[in-house]
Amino acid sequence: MTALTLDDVKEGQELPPLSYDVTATTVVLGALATRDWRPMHHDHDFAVHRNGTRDIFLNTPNQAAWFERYLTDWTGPRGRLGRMRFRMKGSVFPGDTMVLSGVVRGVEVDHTGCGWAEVDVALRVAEQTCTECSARIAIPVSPEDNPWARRAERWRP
């Protein structure tokens, strides 16, 4: 596989989907990794009887990590996340199959020569959009370029 460069990216381009079967382990390990000790992310009885939810559910940083993984899987190791915003509209529970999909909304090269893709990503379970995300990710403009080497004035996400 050749490394992705900005010439390979077009507005309107759809990213390949990523499907993942969520387990209780997925939810709990994400909460532990982010030091989120709130019981709704690891205690089924608390989540169901105190919060009124179906089960434990993915926390916010865990979802952020899934979005970052999805984007950097697409760009390859030289893709560098600049900004990301997302809005959670529903929960992701064990037993769900989450599907991440994305579309490129814009492509540009800034005044420093850094290549950027604006990407909208959706996390869906069945027909429900659980979270919507918009991201700005740096992509090499040539095979020799590396957004991770940019510092100070050359890095303006």
Contents of the next structure:
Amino acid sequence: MTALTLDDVKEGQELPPLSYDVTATTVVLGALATRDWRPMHHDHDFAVHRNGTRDIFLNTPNQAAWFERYLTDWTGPRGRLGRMRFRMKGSVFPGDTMVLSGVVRGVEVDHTGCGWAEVDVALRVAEQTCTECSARIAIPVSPEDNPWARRAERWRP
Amino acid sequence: MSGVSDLSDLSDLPVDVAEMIGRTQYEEAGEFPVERGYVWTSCSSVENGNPLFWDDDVASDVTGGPVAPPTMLSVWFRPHHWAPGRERVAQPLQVHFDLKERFGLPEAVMSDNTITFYEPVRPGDRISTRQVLQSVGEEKTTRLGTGRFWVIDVEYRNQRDELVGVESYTGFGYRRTATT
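Moving from the form predicted alone to the form predicted together with the partner chain:
To see the whole picture, the full complex is given below, headed by that same chain.
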């Protein structure tokens, strides 16, 4: 099991990329797992003829789940998300190979002693950026530290 | 100075809109308690093997018991596709639609979306939401058309009224620029 600590994290560091072949099942499963019943995420005919898109496409809350998985694959279970900011630029369709990549933009320990990494994650299909995400994730400052134990004033996401 | 420009922003707003800023609106409870079945369906949909969600010993060690993935925040509030006796589905972000109507702006886009995570969400929690309009900008013309930007926060709280997360949306309501 990965157990990243803040010492392992440096500004400019790149996270290992994740590549995934998206199918119609990926899109539909993702939509239902996020309780998003809107037809453009499961009905090909609706997506093409009403939305004018090429096919059904990944919904935003499911993309958030992909970003979370990507970040915690890197940190291990003690990594705790504080904040995520999204900018949607394009859609992800069945047949696409999506690639998630990430770069550490900053590392800090806040005034409560909590360690943080600021990471820019991009979701790309064929070199086109579909979604950008800036994430702030808490990472243990030592092997004994656990960001999940923080509450109230000691948790400043 | 930002204080001065904030004041002029407010004075440019109709009184009823200025009064909406900072006020809690559309407080609503989710239709079902947080449950692990959905947690596993969600993790499975993105092949998330984080042991926090699959291994009770790890969950107990790290988080004092099972938690839901933070990014599932909005899942706990999405209404059932159908429910007996229901006549109308609550609109997520009703404040956004209210502002479009108030300013007579037929089109709108969301330019960005930030989620901040606070207390962990745990199986059995009952999540409720409320909407708070944070700001409305002056009239502006962008390449889309003429309209206004606004920022709406959706706050999520558990049954103990603890804040579990805030989603902040920047919307731009506009009217397309007439082309000749």
